[in-house]
Amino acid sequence: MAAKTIFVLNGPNLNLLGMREPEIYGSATLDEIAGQIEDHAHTLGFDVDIRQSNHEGHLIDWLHEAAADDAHAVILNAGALTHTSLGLFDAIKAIRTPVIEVHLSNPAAREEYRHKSFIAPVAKGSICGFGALGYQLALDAASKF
């Protein structure tokens, strides 16, 4: 039997990890984090499909694709779209695939405009403030569904 797939979707500017504000987001690149995600997912018996886009519509299409492909779960770091996107809210609400919100930093400890998440009300749960470890924590949580 083939392993179930977990989609890991990353939003705007996460392609700049490692050089963008490392004091907030850490020094690891997205490729380095992706390697950690793949290794951890395989120890849990899952395949992962890791993607990044700076375009909201791509993330919405990928959420729909995850549902159509009967993915086990989606781990979503929507970046700044977390605080602005009704489109992502509606897409998550429309699918049955559980979505786990992940943020490298803790938005509640940052600027006021980062305190509101349009993702949290429709996500299975949120993991924030643990840096790249947050993705592994989300994988651990998803493995329990």
Ligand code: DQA
Given for the second form:
Amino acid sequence: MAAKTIFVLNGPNLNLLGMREPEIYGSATLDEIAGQIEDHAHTLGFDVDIRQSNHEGHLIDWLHEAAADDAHAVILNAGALTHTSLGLFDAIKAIRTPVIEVHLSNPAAREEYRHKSFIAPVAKGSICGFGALGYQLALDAASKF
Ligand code: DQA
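Moving on from the form predicted on its own, kindly provide the form predicted together with this ligand as a structure.
So here's everything in the complex, that chain up top.
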């Protein structure tokens, strides 16, 4: 049987990882992190489909696609859209695919405007503050369900 796929979706400005505020987000680029995610997913027996967009609608379309493709799970770092997007909230609520929220930083320990998450109430769970390791922890969690 073909390996199940886990979608790993990244939102606005995460294409700039490596040069974007490295004291907060680390020095690894998204491509480097994607390589780590792929390696770890393969050791767990999953395929991954890793994407990034600066556009809310793309992320919503990809959540629908994950559901239509019967993906095993979605790992979502929605970036700043985490704190604003009723559209992402509705999309996650509309699908049955479990979504794991990931953040490199710990938004709860940062500015107050980052404390609200539209993703957390509809996510299976959230992993924040462990840098790029958070994606691997999310894969570990997804491999258990
Ligand atoms: C982030 C946290 C968000 O508050 C911020 O807007 C980001 C990155 C993180 O991974 O720590 O773009 O999602």
